[in-house]
Each structure stands twice: as C-alpha cells, then as structure tokens.
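Next up: a single chain in structure tokens, the form predicted alone.
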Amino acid sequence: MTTTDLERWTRVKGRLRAEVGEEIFLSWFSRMELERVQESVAHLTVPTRFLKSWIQSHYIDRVLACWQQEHAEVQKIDVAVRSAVIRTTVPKIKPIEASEPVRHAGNGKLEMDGARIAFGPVSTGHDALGGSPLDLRLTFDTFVIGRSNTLAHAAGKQVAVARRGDPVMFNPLYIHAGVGLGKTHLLQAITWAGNNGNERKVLYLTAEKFMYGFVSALRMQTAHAFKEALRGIDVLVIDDLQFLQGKSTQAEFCHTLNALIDAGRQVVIAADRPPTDLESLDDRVRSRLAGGLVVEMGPLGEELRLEILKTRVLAARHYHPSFDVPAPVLAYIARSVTHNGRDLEGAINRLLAHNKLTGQPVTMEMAEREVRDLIRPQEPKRVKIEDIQRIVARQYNVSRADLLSSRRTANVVRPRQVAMYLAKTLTLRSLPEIGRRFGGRDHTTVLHAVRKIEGLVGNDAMLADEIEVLKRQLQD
C-alpha cells in the first residue's frame, strides 16, 4: 500500500465521519482498515463478520461515494474480515513514570498496516457460545486510572477477580460514559481477567451480537439452545446496550438478565447513558438495570490524557525503537485533544505514520499540523433532568417530590411547568420521556407546560430573567 493510498484513506474516513456523525462513525467505521487499492477496487477489512454484513447492507454506497470523491478511479469497495491468526506473545512493557507495569496479556497477532499498530481480535473459548472478538490490548494492565474512572475500575476489578461461588456484591454492574472514555476497554479487561484460570465462564457480547445471535437462533429454530447457553454463563458482559432494538430481543434480554441475577450469576453492562435515559428499553429492563451499581466514567482530565499518551508511545516504541515524541508535544496533545481516548490514540498513530513514512522526527510543528482536525470545540455540558428538577426546586423553594407529585397549587404548578420547559429546551429527551420523569405524566401535559411558558416568557420580563438565571446555573 502506497503513502498516497494511506493519505487518501485518512481523508475518506474524515468524509465519513462528517457525513454520518461521530457516534455512528465510531460504532461502525472506527475499526475498518485499508488493506490495499488495486485495479479500481478499494479492499477494506473489519474485525467481525457482523460488522462486514452491516456495512455492506447499510453503508457500502456511502463508503464508495467518499472514496470516489478522493480517488475517482475507485469503482468498487470490497470488505473482508481480518484474520485472527495467533502468531506471537506480546511482552511486558515498562511505562514511563508509572507505578505499575503496562503489559499485554495473552497471545495475539500484531498487525502493521502502514504505520498503524493494532492487535487483531482473537478467538477465545467463549466464541463457541457466540462471543464477540476481544482486543489483546484491552486489559487491566493497559487501563490508565484517573479521577474520572477510579470507581468504575475498582468495581470492574472486583468482578474480575471473584471466583465461582463467591457472593455477588453488586448485580448488575452498569457502567455508562460517552464515546471513547474507556467503557469497552474496561469490559474487555473484565472478560480477559475473568477467563484467566478461575474456572468461570465469562462471555463478552456487544448488543448487536446479542441481537444477531438471537435472531439467527430463531431462524435456525435453535432458540432454546441459545437461551440455555446464555444462562449457563457465570459472568455475562454486554457492551453498547443502547443499540439493543426490537421487542422480542429486548424481552429475551430481560428474561436472560433476570435468570442470571436470580441464579446469583454476575452481569456487567455498558452503555452511553444511564439506565433511566434508555428510552428504547422496556420499563422493567430499565428498573432492573438501575437496581444494581450504576457507575459513570467521566470525561478524561488533562493529567489522565497525558498518561494515556505516554502508554501509547511506549507501546509503539517497543516495535519502533526510534519512535520518540518530545514531552512538550505530548503535553500539547494532552491539552488540545480533549474529546476522547480514541482521538488520543489517533493522534499518536498519525505521528508514528508520519515519522515512519517520511523519516522526519516528531516536532511541535508536525504535531500541530497532523492533529489539527482532532482539536474540536468544547462540547456544552450535558444537562440532566434530575439537575433541572433539583435547581428549579431550590429556586422556587419547593421540593423535588412536589414537582413530581399530583399537587395542583399555584406555588407548585408554575415551577413544574418551568422545569418541564427547561427539560424540553436543554435536553434531547422526548415529550413522553420527560412526562415519565415528572411523575408519569402524559406527553400532552408536558407539551401544554412548554407552550404555556413559551407564551409567558415573551410578556413577563421577570419570568424570562428567572429562566435565564436557571439556564446559566445548569450550563455552568
């Protein structure tokens, strides 16, 4: 593969990211890699058959269009599944200024595509039950701990080191965070550690793989065997639960969840939002999920971002001894690339690619040029309905319970309407969801409250000022 093809592929991914949005890009395209461009065909690879099938069914035309905007001679896209051949053992790596060693557990293939370092997903014993591939890099030893993820890490480690027959401390363990903050890393670390000689069966599944397995079992008339296999698992780990769709699939997931918890088996789940915000899920599922330990992994602080960058450079340097990133460059990236951990890894990959393909050392000028598109505007604070209720209640000297109650007195009705109005304007929650979060009210009640406040704000300067003050408090 030529340097030109690699540069084109980088621009194609940039076009895809811009067209489909960050969340969809990271879900379906972040693990897609370019193998070669040959005879008007762009050959791409992905780690799983499911991902290949989904991209071919839903996005292949869009991928081709993005390629043709960069390279008009490309007339066809070929998507293949990458090999999971095991070739070598990854040795321990001592990190810079770290108290614990960073190492890669297990065996796996080290793939080099241009200058990008990546471990291919490997099969483990749990694949016989339909498990999703695991990445050899994603272990507890390579998980960098900071203030934003300490509790989640401690809870995950507790689950991982437990043995069969031990009492379950919290069930389910539910971890939520935004894109690229380490949810998948932690879940796969739990799976690797749990399968490492403690006689427990640990199964890691993405929500898509769960859906795919259930639908295939129905089609093949093996649904009973599918259910029995799942319920024989000691630790079930489900990633990206927000993508779980379909009433029958959700019902089966709920039955499996209940069966495992009632039998004293451990369930670990990750999603991009708290259980109460998963509007597509049945109320019973949300309630059961919220009944365990719910832990949020917050945004990565600058100090944590810097430590992550150091570990990435150390891993790259093991295979490219001459690769060096000066401390001021690492500090600049940690300060400037703030969105998520995947962007940090992308920044190091770009510096490595440029260093290896051109032979030029990494400088501040190079770093500023290579990562400029990863420096994004700071996202506004995500406002939660619970915060709105709490701040409005405090502003109007009522309780949160009053806002959720059926009381119709004037000193409660107006604050409740203001809170509903703010929930509609400051969050992405639907009217039915807002109504449910305000004591199970109908969506028409929320709509009436929103229209009422909208009508009053134009004529009541005092109310308009109050709402602006509330908005500032919520967004600071």
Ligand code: ADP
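Between two forms, the rigid core is defined as the largest C-alpha subset superposing within 1.5 Å. It should be emphasised that the depicted structure is a prediction, and the values quoted were computed from it without experimental measurement. Residue numbers count along the first chain shown, from 1. What changes on going to the form predicted in complex with adenosine-5'-diphosphate:
Once the rigid core is used as the reference frame, the Cα position of residue 73 differs between these two forms by 2 Å or more.
A movement of the C-alpha atom of residue 259 falling short of 2 angstroms is seen between these two forms when the two forms are aligned on their rigid core. After superposition on the rigid core, the Cα atom of residue 218 is displaced by less than 2 Å between these two forms.
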Contents of the next structure:
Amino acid sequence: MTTTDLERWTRVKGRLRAEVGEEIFLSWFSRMELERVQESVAHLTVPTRFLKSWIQSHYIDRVLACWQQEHAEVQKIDVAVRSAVIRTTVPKIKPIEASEPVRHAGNGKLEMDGARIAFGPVSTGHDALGGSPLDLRLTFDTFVIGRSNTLAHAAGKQVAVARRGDPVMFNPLYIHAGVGLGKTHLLQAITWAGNNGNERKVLYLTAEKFMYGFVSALRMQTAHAFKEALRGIDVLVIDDLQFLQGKSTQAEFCHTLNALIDAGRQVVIAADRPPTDLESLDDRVRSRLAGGLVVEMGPLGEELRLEILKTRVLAARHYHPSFDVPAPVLAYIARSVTHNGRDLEGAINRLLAHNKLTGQPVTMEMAEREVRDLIRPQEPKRVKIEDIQRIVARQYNVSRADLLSSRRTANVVRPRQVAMYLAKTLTLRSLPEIGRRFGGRDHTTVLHAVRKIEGLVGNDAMLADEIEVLKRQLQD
Ligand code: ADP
Ligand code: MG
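Okay, that was the form predicted alone. Show me the form predicted in complex with adenosine-5'-diphosphate next.
After this comes the whole thing, all chains and molecules, with the earlier chain placed first.
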C-alpha cells in the first residue's frame, strides 16, 4: 500500500465523517481500515462480521462515492473481517498464529512465551457457547486508573474478585462511555481476572456474538442447549449492548438477563450510552438494566492519556526491548491525540512499526509525521456571543442589559470583563466586533478586559474555576 493510498483513505474518511455525522461515523466507520487498493478495488477491513454486513447493506454506496471523489479509478469496495486484534493501519507486527500456545498466568500477568505473546486474540475457553475472543493485553494490570474511570474500575474489580456464593452487590453492573474510552478493556480485564482459578465461569460475549449464537442455535435447533449453557454461567459479560438487534434476540436476552439476575449470578454490561437511551430495547429490559449500578466513564484526561501511553510503551518493550519513546514525544502525543484510547494505541503502534522497519530512533519529528492524521482538528464549537452574555449574566446574577450598559460598579465590571474574555477565547470574532456587541465599546476596552482576566486567572484559583465552569456550559 502506498502513502498516497493512505492519504486518500484519510480524506475519504474525512468525507464520510462529514456526510454521515460524527456519531454515525464513530459507530460504524471508526474501526474501518484500508488494507490496499488494487485493480480498481479498495479493500477495507473491519473487526467484526456484524460491522461488515451492516456497512455492506447500509453504507457501501456512500463509501464508494466518497472514494470516487478522491480517486475516480476505484470502482468497487470490498469489505472483509480482519482476524487479528491489532487495530492499526501500519504493517502488522508479528501477529500471533491461531495455533500458537498462549497462556495466561494465574497471577493475572502475562506469561511471556517468546516475543509474540503480547499480540493477538485468544479464546475464553467457553467455546461451546462461542465466547468472544479476549485480547491478552486487556487486563487490570494494564488498565490505568484516572479520574474519569475510578468508579467503573472499582466496581469492575469488585465483580472480578467476588467468589461463587458471595452476595451480589450490584446487578447488573452497567458501564457506558463513548468509543475508545476503555469499556472493552475493563470488561475483558474482569473476564480474565474472574476466570483465574476457574472456580467461576465468566463468559465474555459481544452483543453481536450473543445474537449470532442465539440465531444459529435456533437454526440448528439447539436453542434449548444454548439457553441452558448461558444460564450456567456465573458471570455474564456483554460488550457493546447497543448492537443488540432483533425482536427475538432481545426477548431472549431479556430472559437470560432475568434468569441470571434472579439466580444471583452477576451480569456486566457495556454500551455506548446509558440504558435509558437504548431506544430499541423494550421498557422492561431498560428498567432492569438501570436497576443495577450504572457508571459512566468520561473522556480520558491528558494525564490519563500519558499514563496509557507509558503503559503501552512498556508493554511493547517486552518484545522489542530496544523500543524507546522519549518523554517529550509521549507528552506531545498525550497532548495532541485527544480523541480516544484507540488512537493512542494506534500512535504507539505506528512509532513502533516505523522504528522496527527503518531502524531509526523515535524522534519528535518522526512522531509528528506519523501521528498527524490521528490529530483531529479541534473544531471549536460555535459559541454565540449572546449565549456568553446570557450565561455569564446568570452566573453572576446581573442582567444582560447590565453587561451592555455603561455602568461601572464592581459587580458589573468583572462579569463584563469575563464575558468579553470568553467572547475573545471561544469565538472567532475580532476585538472591534466584540466591542460593538458589548454596547458599542472600543476595541481597546475589550483588549484591556481580556488582558485583565488573563492576568487574574493565573493567581486567582476561584476565578479560574468559575471560568472553567462557564466554558463548559458554553461548549457542551
Ligand atoms: P471501548 O471499548 O470503550 O471503545 P477500548 O476498551 O477498546 O474502548 O479502548 C481503546 C483503547 O484504549 C484500547 O487499546 C485500550 O487498551 C485503551 N484504553 C482505554 N482506556 C484505558 C485505560 N484506562 N487504561 C489503559 N488503556 C486504556
Ligand atoms: Mg469496545
């Protein structure tokens, strides 16, 4: 595959994103990767059969049209399911062979079986039920705790260490978060840890796998056995519940859920939205889901991103001891690749691939080049000056007219300066324009206000907090 293809692909994704919107893009296309372009066919891959069939039946023409706008020669799109767990567009690095022995040591640490152990899927050992493959790297050892996931982590840990017969503290444990914020990682960690010692049976299934399992059991008239087997599980872990589709599958899921919960078995669920927003599920399932512990994992903060990157580098060192990423490069990636954990993983994989393939050490320059397309232009949300005035006025309990007036009492002056400061930092309006919108003031007045507040926030923690709160209200 050439760099031109890769660049085209980046632009095709940009077009898709613009056409279908951020949310749909993230749900269906964020994990789609370009394999190669060959003889007028663009070969793309996705991680699951479900994504493949969904994209084929709903979006294939769109994808093709976007390609053709970039590269008219492409006549056809081929979507395949990729097998390894590596999610990156760089050449794959020593993927594990399905037949190779992999072990997971009882202490929750990986057993290093030569160099290759750290990549690749491995079965959960519940093949009769068709458990989804687990990734050896996704354990509690590699899960970094930060402000946004402390509660989810604690709850997950609790579930993982419980023993058979222990009272179930919260059921189901329902974790929701946006794409790439660590749901799958946490769920697989729970599965790995829970299966240690084998006293309990912990089964990890994606909702798609649940659907396929159930549908094919129906077809082969083994639905009864399937249900019985499911109900023999101690901990059922279901990932990506938002993909559960179809009336009969949902009904079956509902029965399974009820049966397990009533029998005191633990159920753990992850989805990209809270239970109340799973529109396609019926009310009873939703309320059952909401009846346990519902925890949200927020966006990864910069500190957490940095820790994740460090963990990734350490893991990579196990099998590539000479791999090193200087601290400033890590800091740069943590600062600029803000979107989600998947992009962080991708960034490290690229540096590693580059380092291995060229033998060149990782430098800032190389990092900037390699991760460029992972940095999404921070689209500043369009904030309106009216909104700023309204929200600032409310916060300081003055009227909007006060802000625009020429009154110079302290209780109006400060809020007015804050509002001007926000107008300058959150919008693209020029100083004169901001002045006009604040009762026809001169641009030097606005500049003075902006400088004043900039100077104050450095020393005045309370003011800094107030401004943070205002910004958040304006940008959410
Ligand atoms: P989700 O299932 O929510 O879409 P994943 O669990 O697949 O997200 O996470 C995406 C990537 O980010 C994975 O490589 C994962 O290991 C990493 N990641 C996310 N959160 C954390 C965390 N708290 N600690 C370590 N790695 C994380
Ligand atoms: Mg996931």
